[in-house]
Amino acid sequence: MPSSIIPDKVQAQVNALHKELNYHAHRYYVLDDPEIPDSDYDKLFQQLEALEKQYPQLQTLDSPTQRVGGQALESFSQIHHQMPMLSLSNAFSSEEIKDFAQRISELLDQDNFSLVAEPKLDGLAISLRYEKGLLVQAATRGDGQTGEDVTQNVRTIQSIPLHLSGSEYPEVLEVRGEIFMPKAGFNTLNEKQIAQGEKPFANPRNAAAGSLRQLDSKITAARPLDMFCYSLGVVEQVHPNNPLEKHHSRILKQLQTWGLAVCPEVDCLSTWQECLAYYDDILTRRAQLPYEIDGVVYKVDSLEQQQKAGFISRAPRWAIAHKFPAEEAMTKLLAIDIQVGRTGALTPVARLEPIFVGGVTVTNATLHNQDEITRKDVRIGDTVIVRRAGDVIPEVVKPVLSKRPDNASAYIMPDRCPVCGSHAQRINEEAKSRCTGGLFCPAQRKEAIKHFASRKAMDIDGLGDKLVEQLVDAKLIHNIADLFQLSEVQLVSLERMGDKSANNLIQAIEQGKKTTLARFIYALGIREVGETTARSLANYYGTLEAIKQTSAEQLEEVPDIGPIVARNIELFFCEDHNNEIINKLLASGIHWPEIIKKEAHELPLAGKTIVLTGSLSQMNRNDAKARLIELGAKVSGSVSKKTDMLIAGEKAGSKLEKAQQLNIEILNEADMMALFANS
């Protein structure tokens, strides 16, 4: 029977068992050097279980007994990464690694810098957050900014400490690393899957991903997952007796002292030639390693030098992934089909005799475009080499000419969309052919409707992506014009759509009929016609009919419209299907105010380059940008000597500082609103 009073002797015994079990688990799962037999470990574990059953309040979050899995989840919640989880740039050749080293040398303005090389594990990136030594949160990479909360599942992985070792660690320590499934564990798991009549996993990475994302953590606990740490995230309140190391290689050793596992193949190098030697060595030993890797990662060792080198978009300049050659196999090309993408791009797809390559069975592979088919001289009936490019997307590398049959036939891209029959056009130097029936083509239907209803287009409030999917799937709408024929009765028939919601949407659709010519043109989704181009067209021609009747050559007279965009516009309005939809839209009551045309030089901000920064309270940034463009300004995203004016909202940062340094005219939000009112 459970007891509420805990004798000091029992508390001390539990603390000792925690310490002893964590010690032996670390030696077994991390160091691969157990000191005691499994049976002795099991006896210690059973002692702790018995004490926790007698005294339930002793069952803490970091207890070794809490790795078996908890209550099943209904779904994963989202976690915002306090510090983004970045991706790495890829390299595939020795020349690219040489160039990488040269770039680092130039960025640091010195030739002497150390690099750290480590295998690129083929698993899932993970973030672990420890507070006061206790594991409190684990999140997947997700999109780099937001990931999934997999804390309950990660707690079941034996090599991940629930509590850090020692006592001299930071108050908050975020550790990044890779969760993977060792080859031996993967093979054992697949044997069990087959024995139970279940489908085996394709490769260790898929097995690891599937195991980590189980809603029932008991399933995860039964899977042989492991983890190696490779970097830090957020660190707060470092222990005064144990300051954070200033080199990546030493930080990895510091993590080991706190009980965290690090890949044993990490090495420090001095030159790019040594990097290549490391790469060649690890590539030859790849098959013998106990885990899957798909390349090598090189990082600048010094954290100070990393900071100096900086970042580009979503990747650090001071690190690069040197990928291994993709795995290849031979098979027969049975046919070539065309897939029509959501933007109308026509992509030839090779239909193959099934072949196992790169850990998966491949039946389809991309051929990219007609130029690639011609360049590679790939023909239907050929035996071809298939590669999983980047270990992800299967592609046809080349035909095996010695195996080419006499009846192998060349392939020519169709001149019409195979889905809707509209003309397929290839403009100038563009590699892709594209369907011109953007408003009519079923392959583009959902994306066309989503774009049409979006805030910057017709701004139909409440018509989100999921509802568009429902409407199309239920065959209530087939094109954008059908939106304006919807009834409340039809909407109420949809799942999770009540009377009030249906009425609100009908009202929003009705409200959407009142728009501007610029918004309407943008809403049509003409390729490469964004808000600015749509506004330029509206202001230049004044009417939709004038735009429709203008040739590509004449369209090029509009400021900022080049030959490719002009041709896209001409082709769009030449397609009968598109004009039929537009006529239906206008017949439904869509209208806009008459435009009083002004010459460009007559606009109050003509020739001015303006930058917006900071947050605005009286209108959103997009609306402010649109108004500035209407007044003739060019709105730029960066401050330079060519900037005429900067409009600074709340919490304006580096752009404001740079504008002040360059003596650029600066307006606040009140000044901007006054400018709009007087223009």
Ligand code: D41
Given for the second form:
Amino acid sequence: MPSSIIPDKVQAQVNALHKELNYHAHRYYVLDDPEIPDSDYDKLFQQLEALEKQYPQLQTLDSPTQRVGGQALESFSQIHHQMPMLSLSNAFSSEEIKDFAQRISELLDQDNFSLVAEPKLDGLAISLRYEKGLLVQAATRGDGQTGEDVTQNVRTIQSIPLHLSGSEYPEVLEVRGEIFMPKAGFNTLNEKQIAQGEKPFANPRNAAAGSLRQLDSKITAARPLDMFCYSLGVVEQVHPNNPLEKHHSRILKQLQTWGLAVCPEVDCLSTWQECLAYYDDILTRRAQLPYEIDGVVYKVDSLEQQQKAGFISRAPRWAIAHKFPAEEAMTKLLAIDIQVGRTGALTPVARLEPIFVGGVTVTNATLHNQDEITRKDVRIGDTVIVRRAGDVIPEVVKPVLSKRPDNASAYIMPDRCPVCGSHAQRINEEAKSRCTGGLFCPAQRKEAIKHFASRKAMDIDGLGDKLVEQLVDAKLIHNIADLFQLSEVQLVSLERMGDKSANNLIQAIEQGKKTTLARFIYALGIREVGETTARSLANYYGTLEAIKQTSAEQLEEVPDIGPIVARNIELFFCEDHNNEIINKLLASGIHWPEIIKKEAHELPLAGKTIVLTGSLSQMNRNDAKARLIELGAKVSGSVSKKTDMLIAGEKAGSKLEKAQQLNIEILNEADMMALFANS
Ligand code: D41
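Having seen the form predicted on its own, I'd like the form predicted together with the ligand now, please.
Starting with the chain above, the whole complex follows.
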């Protein structure tokens, strides 16, 4: 039964619940550091809901229960920005950044100025208005002068406080920032969209924009949106004990004390060279960041200096966006070829009119499988959008339907392997169809041999993809064991193969015989046994014989080995043909040093927490990480007091600084390589 008079005790209880729920929501959504389990949070939330049901007057606008969305709107109303939301000038080259810094020093009449660098989040700019600490309005940027009122929707975003923390904030505070959708949430959302037969969003930016512009805020509430703040709008009547800071970097810290979220990658720099290093560093880490960014923004730190630098039209002279190379471009789909993988997987590959995208020229892009082609409805002859993000394989995003030629017909994958003519099959609802030819299929054989010879496997120098194809085509080899029977005389019979190269190759093959057990296992190309699994197997069992004799069930005891991989390993060693080849390989003299097994606590890096930062040149980051784990270390992403060691590659940035401040042991890449060599 709802009642109208609220007992003091209830009011006090509700106030306490607000405080507690806000505290834990801030730890969870803003600081990414929850203190209590989700279930405990839910219990508190339910207590508050129950009280609000009993006393509806308690349902205030800033109650944590108000984030679920409300009545749908007919349309958004317009909001005039009292202080316009400026735009940013763009730069695409290092030269332009140098010019920017040069311009600033001329405008300020001095070389001495600090800069703040922050990632340029790929979302939507927004302005929040707090009055007496209460969130009263949220408006999109619009054209910078007038935006749309999205207050109801913004209230559903968990990391945006409905009420500022503490008490020493200005009477009126407008905060500007970017609303975005984290990559993980975007992927989950798209999976849901597809499962429900809805169209997936093209990218997190579109998903964020689409989610924020819902007239029904209940839909927005179900979308994983987030926000980082990066500037102020109107500010009135600051608190006498807490005047506004006079530097951008410190204002960001001040905003954090009021419960607002700021991007953790923000850094203070002093020269344009440091800006470029920051840019390079964040570009190498771009794929690992939990949100999409499309560049870096540099800003003059001092507000006094900002004012002195002034504006041109709608953009400040004291800030610039240093954009990453475009990741999407338009080109023509000339043909679709089918590639046959090592395990027979048939992958459709788009042959494209060459196009410069994401910093490189792209001529091929994966189309994954038939379902993807059907879903995207990509046809030969289409003009398509191609995407290349970081070091990710280029991908066809979608066709541009308005440019489709009249005669373009839907694409259907062939039902036979284009190389050996065997039937193609889709097994167990796998997305890919596979050639059923096995080692009868020359394409599969070639891929198996290429893999065997590759750098991370047997590392046979000079035996590249082209040469493997030549050797198989000339029927000089049929399988990996045949490599070790090759003679110089046979090799020189190949096109473009001189005496010297033939001799070098024979020597490289000879040298390849000296390997490690882990490399050998990896080289065999057992399905889903990658480098790390191969290393775990080698370390766990110590000998090839032991691995061969282990059942799938027992194999699952090895760390990181699940039932599917275990079964693949068992099946591989049950196959007579495979054992024959292994015996031939061993008979031709392949050997490795004996493995002396160590207990976990005896490992050289046992119990150490290590952070990797900056770019490495001799080894990629994943390999370095895998090796550190193998040596017993725990590899973490951020530097804290618990970090024992930081490995800093080239252009290490804020993590290196933090490690120095905390007096943490720092190794460079050469130290790391020496450590690996000696362990
Ligand atoms: O992360 C961003 N997208 C970002 C956008 C950022 N980190 N800082 C920004 N700073 C500004 C100024 C300097 C004008 C306050 C911005 C934007 N503006 C901006 N976003 C959209 C238009 C302008």
